[in-house]
Amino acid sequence: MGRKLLFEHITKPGIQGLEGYRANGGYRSVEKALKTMSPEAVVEEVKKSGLRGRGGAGFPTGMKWSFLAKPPGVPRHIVCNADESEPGTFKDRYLMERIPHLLVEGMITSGFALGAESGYIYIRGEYFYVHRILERAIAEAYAAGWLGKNILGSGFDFDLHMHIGAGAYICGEETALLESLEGKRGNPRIKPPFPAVKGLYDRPTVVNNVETIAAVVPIVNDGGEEYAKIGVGKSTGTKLISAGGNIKRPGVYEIELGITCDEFLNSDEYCGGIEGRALKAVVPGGSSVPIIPGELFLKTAAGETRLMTYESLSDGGFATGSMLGSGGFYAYNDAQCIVRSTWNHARFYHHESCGQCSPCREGTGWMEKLLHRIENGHGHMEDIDLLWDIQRRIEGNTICPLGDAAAWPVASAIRHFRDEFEYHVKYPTKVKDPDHFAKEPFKRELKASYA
């Protein structure tokens, strides 16, 4: 069994209330931070250990703390992403229900680190009953004098804040949704310049995920050089892993980064393997993350071993790999159609697409209609290209990575799985069938290179 930091108490016996959530040990990095370290203390701690964002984009979150402009009489502030809205992934809304005051605990550490005098923890408005929880664990909190005025006798104000979002996946940019905190609407802003420097209400603010801030405590409480101490190189520490697909055992995953994508895709422990079939294509981090056939996922194109790490999933760049992102892992088996999945995620990005940019605004909207098209049985070899064209163009070329989100997918599909869409347009009246692929498994033909 795997070593859990943010998980370890999460079953045990009234762990949603203070009081359970106390006797667990809850809280005691809020009195470490301030009975015994300074602010730049604690951010020193969280270097140490080498924490990435667990939202994504994997970037240390020492040194982004680090970026935080603190210019003299200036408030600054730290919000929390609790946008989840990457489909399939769901590990943060399973955290903050299951164990609500770690999140509280941990926004108080942060904000005493970066000198905020408040937080607001911003959350996608389908997750409205997780909303509820918190309030009532903040309310405990406040209640509890771990909120609000002198903590402690330190000195140290923090107050913290609920913010109902309205389901727009394009929020969970952080200068988006620091936008929508402000109630405007979610556009995403031009940087420069960054929130470290003119983020909420023009004031320099951090923004990080819930899994992020969640595990500042156990870092904080044990120190960051133990926390190092877990996981393979700059991939430090656990992850929270949401699995999905056609796997005997869905569910959310502690892991200790590290741990080989063998094991963790057919352990009892973690996955249990695929479900009566054999396995076809992994996505390993959300929807945004470029899908990759089965035997890349356990294997680099150079034949190691494959880990669950930010570097050996992005092993080879998006030619043979993929990457950690938020943790959204899903795995298809041999019944499953890769251009309808495909299709299905052009849709999303089409739709939740904000519209600022010539190139998401209409390139998500044809990609969607090709793809329509070819998963339809109406599509020409020339569309497959099209396709390719199309999401170059988008890549790269716009103001937030809604555009590369919406482009990966569609590249990585055309990359490894060409020879599928080609199916689709010389055998329309089979794949017109939504279960062909059931009846007659598609053979694809293995490629000595993935370029």
Contents of the next structure:
Amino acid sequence: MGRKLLFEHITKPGIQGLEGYRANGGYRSVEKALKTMSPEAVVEEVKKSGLRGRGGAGFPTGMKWSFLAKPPGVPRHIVCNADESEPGTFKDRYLMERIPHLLVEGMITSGFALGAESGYIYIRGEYFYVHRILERAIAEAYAAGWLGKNILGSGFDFDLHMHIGAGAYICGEETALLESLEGKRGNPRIKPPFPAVKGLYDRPTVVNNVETIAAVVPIVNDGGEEYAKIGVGKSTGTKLISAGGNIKRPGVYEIELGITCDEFLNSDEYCGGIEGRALKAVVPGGSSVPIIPGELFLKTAAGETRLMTYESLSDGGFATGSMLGSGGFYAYNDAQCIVRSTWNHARFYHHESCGQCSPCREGTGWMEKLLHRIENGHGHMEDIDLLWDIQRRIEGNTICPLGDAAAWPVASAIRHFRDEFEYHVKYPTKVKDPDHFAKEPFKRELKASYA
Amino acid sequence: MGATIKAVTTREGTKPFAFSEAALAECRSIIARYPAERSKSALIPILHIAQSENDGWLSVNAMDAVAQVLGLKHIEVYEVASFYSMFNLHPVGTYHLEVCQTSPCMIRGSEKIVGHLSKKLGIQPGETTKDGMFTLKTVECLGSCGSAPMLQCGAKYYEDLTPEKVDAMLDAMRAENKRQTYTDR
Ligand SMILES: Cc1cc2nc3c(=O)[nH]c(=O)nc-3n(C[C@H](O)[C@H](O)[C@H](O)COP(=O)(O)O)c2cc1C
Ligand code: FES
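Mind pulling up the form predicted together with its partner chain next to the form predicted alone we just looked at?
Starting with the chain above, the whole complex follows.
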């Protein structure tokens, strides 16, 4: 059994409420930080921990915190990104639903470290019932004096509020999130200036993912060095992975970074292996990261055992690797059609593009149409090259990374499964049945030529 | 969403709209969460309340009432309402069934659930049954991929769906016949 830092007490009775949470050591990090530490010392512990942002990009949290501008007389804010809309990702929901006070506690301790006047938790609109759970937790925390004026007599004032979204993947992008929090359309801002300098209401703001903020609690309780003892290299601590797709045991797992991909996929502690059939492909970190064939998930192109770490999962670059991303893991068995799934991904990004940048707004629509055509047996061989060309022209040419996120799933599908696209063009009648590979799995001819 | 712009309708929604007292009190407590000169931040939460008080959709009259509560220009409200996929700019059924169709759900059988619902209700995604009881919609990832296939109706998630579970759900809804909204407690 791996160590659990966030989920240690998640199955304890009454852990959802303040009393049960306190009985299991809750709010110790607030006591420790406010009574015995300076804000700078808390930032220092987070730096020592090596914690990296759990929202997808993996940026070192301590470093991000040290960039926060502190002009005198200007209030600062901490905003929790609970938009969780990256397909395949449902870890934050699980955490907020079952142990809401962990997030509230993390917000207070982080708010203290940053000298923030107030914090907002921006939660996606579809999670309305989770929003209610957090509202209740916040009310309990106010009533017990963990929030509000002069917390624990330390002189630190901190207010925490919920903010509900209304359905838009793009609002997970931090500057779109801030626009949305200001009551506007979720159009990402041009950076710089970064939120650390000009964020919410033009004030210095830190935006962090739910899991990142929760991880601050064990880091302050046990010290950054202790946290950094778990993991491999620059991937320290534990990570929540939400596992779905054709596996035996879907769910949310807290893993120690550095376990092998094989253990994660096949052991009964985690996914329990592929359901019924053979493993075909894996998306390890949310729909935006490259899809890779099953064998490349288990071993790198050089034949080394792949680990669940930021570095190992991206070993081989985009040619043969992928990314840990948000930890939204899903696996495909050999009944699945990669072209159909790629069309589905393209439709998602087309629907979710905010429409500001032409390459993303138009390109995602073209990709969706081309993929629809190929999947339904109306494609031409040139369409595959055209798709490649379109994705290449989107990547890197947009204000925010949604363009890249739309391009990568298409590029990686063509890179690794080109023969499956060609099959669709060659045998249009065979692919008319949406379950075309369920009866007879596709036999890949393409083996080692990773373009 | 930007890429697929939703038109703001003027054909429907001639029915007058006014917030209830309870809703106005809730609006005030939401506005208090933001700095005084930043009350526009309350726009999205208040649009949710208006939608719930207007049978699950935002008519022009409902949006104009929101503009009045927040002291905003009408266009500032329309442009936000038309961006977010949870705001319905046309009437919806008593039960608005939103089935997730994104890849992780697709590989666990969401297409079969959509097909089953379509057949049972006699409507395509995007349509409402003649009796106004059900609207069927396909939506993108709802953060429930581990319990796929799934759908959302109001504030509730229905997970690990099978055709049998869907049938039981529809029967229960027909018997209950009570509008579901996102803000239900
Ligand atoms: C299109 C897009 C969607 C994103 N969605 C989310 C999200 O749902 N949740 C999240 O925490 N970060 C999301 N991010 C990343 C955020 O922009 C930001 O990097 C993150 O909130 C920073 O927090 P962290 O450093 O704690 O990870 C998204 C980024 C992009 C480009
Ligand atoms: S893909 Fe359907 S809930 Fe995530």
